[in-house]
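Listed next as structure tokens is one chain, alone, in the form predicted alone.
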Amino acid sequence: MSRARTILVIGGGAAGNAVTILLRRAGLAVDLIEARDDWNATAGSGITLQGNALRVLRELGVWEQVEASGFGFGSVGITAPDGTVLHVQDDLRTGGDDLPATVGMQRPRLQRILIEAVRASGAVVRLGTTADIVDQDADGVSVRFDDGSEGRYDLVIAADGLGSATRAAIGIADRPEPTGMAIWRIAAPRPAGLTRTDLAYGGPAYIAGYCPTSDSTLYAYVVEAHRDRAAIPAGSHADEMRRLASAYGGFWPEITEHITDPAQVNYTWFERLLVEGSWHRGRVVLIGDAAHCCPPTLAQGAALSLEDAWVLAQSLTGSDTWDDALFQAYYERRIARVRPVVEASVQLGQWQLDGVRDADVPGLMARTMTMLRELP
């Protein structure tokens, strides 16, 4: 009997959790390590999951929990800064007609659902742990963990996020670049009658929006030109977000009442990353934010990461030979889908930064989302 293949997944976010679940289902031995002791179980405010993300979550076997925990809706409203609804557009069902167009969720709840599925899969999980690549050859990769122990794996999957140390360690020099925008986010109670995402363009921010995340919660956000983060004291985050949000009408006055605790406000720059050429070196392969990221203007970051996990798992379980050809085929399959989403997401923001008034925003969004209806 041949030796069972072993895989190390570095990073326990959406991509790392998803690929672990899928590979364990196929009977492969998987160790997952995560640098944070809490497995990111409390981090973040909310997340918008479009149909192509829901399609992968269904494949993972967690769709019923997601559906019960989140808030599904099928349209987006465009409003004036004063709250006047200017247009309501039906969302495209990118996951197919048997799934909602969009589900909003509390991000920590989604992470806990995925954590439970990883635990149930039987994967070996080590929290508060990092690993360095020691060396690799045609048959596998040797790693050293931060407690001094070592391991040998047939494959290492780097799902360690935007600032991936593994990406740099294997000689991929690409790094995320700021796009010029930043976003303030907070979780808050959901006002009665708020049942979809609304986006207001103009006012003191480029965009002010919100997304329902359950029967009683939402997350709200305002997007502005990025500022020097070091010049914004953490204790002023609520004041800064409230100042911007208070200029908007409609549901915003009710939301703004809850922007009081600076510890609950998250400030993040929009960044762009797209690793070109290949997403692997030998038997170390990148997925998710370690390989690509885009501004949330199309709400596709998590969806693309989940798709990476699905496609890579299909590739690994569908072949007896794990070699450069397989990993390059994975890259080529994904880059054709990821590149237009990253470019469109960046372009939507750049048009706002440049003040372009006649930009074909609806056309670009429709073309990109229509492409995402196809299986990854």
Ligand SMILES: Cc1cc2nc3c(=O)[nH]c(=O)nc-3n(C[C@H](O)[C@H](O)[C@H](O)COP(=O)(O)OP(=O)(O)OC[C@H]3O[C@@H](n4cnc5c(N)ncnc54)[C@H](O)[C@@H]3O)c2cc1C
The other form holds:
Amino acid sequence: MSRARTILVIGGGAAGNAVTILLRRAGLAVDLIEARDDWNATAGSGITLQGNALRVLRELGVWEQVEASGFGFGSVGITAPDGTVLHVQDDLRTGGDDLPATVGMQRPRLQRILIEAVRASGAVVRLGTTADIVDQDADGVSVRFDDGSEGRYDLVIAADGLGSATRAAIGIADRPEPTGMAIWRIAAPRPAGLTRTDLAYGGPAYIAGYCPTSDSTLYAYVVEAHRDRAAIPAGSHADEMRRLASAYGGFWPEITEHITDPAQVNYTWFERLLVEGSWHRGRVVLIGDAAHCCPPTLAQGAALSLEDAWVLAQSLTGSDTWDDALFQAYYERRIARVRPVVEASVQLGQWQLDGVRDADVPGLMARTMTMLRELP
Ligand SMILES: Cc1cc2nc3c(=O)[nH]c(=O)nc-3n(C[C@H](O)[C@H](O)[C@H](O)COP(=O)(O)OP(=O)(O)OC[C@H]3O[C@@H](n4cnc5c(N)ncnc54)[C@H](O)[C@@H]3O)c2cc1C
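The form predicted in complex with this ligand, contrasted with the form predicted alone above:
Expanding to the full complex; the earlier chain stays at the top.
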């Protein structure tokens, strides 16, 4: 009988956790290493999960927990800066009609659900661990862990995010590029009556928005032109976000009352990355933000990362031969779907940066989301 194939997954974010769960289910031996000791179990404010993300979460077997922990809704409001609702648009159910269009979730809650599923899968998990690729040949990859120990795997999956050290180590030179925008985010209590995302365009920021993440919580965000991060003292983050947020009406005054602790306010630049040509070198293959990333104007980054995990797991478990042709087919299948989402996400922000007033925002959004309804 042939030896069971072994896989090293580098990075325990949405992509790495998802691919681990799916490969373990198929009986493959998976080691997952994660650089952070805490596995990011408490990090972040909220996340908007579109139907196509929910479809993968259902495939992972965690949909019931996601549904019970998050806040499902089916429309988005467009408001004036003073809070007047100008338009309410039904969201497309990109995961199919049996899933909500959108679920808002606390990011730490989603991460903990995925962590529990990885643990239950029987994968070997090593936290606070990184690895260097030492060598690879047609049969596998040799790695050295940061404690000096070594390992040999049939395949390494690089799910180590936007700044992927593994991507650089295998000679893929692409780096994320700033798009010119930045976002202030905070988690806060959910005001009664706030039951969907509303987006205000105009005012002192490009976008002010929020998303309910549970019966009692939401996350709120304000998007502006990016600034020199070094020139924004960490201690001023709450003041900076409150200054922008206080210009907005509707539910914003209630939300703004909670923008007080600078340690709870996150400031992040929007970035773009799309590795073209192939996402593998030999037997090291990229998934998730390590291969592509888009600004969250369509809230699709984690959704695409989860889809990568699903498609790669299907490819690996559906073939006895793990070779260039298989990894190239995985890339071709994903790039046709990922490229238009990255381009649309960047375009939506660029129109705002350029002050284009007659841009076909609804048309671009509708075309992109309609495409995402197809199975990945
Ligand atoms: C402001 C903002 C808002 C967003 N909002 C949304 C949204 O609403 N909806 C949505 O779908 N997407 C959203 N995204 C995108 C989403 O967060 C990412 O696409 C998603 O987290 C990518 O998952 P990943 O697993 O590929 O990478 P990550 O989540 O970055 O995970 C990578 C993991 O690898 C670990 N790691 C890094 N280096 C190493 C190493 N050398 N060795 C071992 N481990 C390592 C990290 O600690 C981390 O745990 C948003 C992104 C931003 C910036």
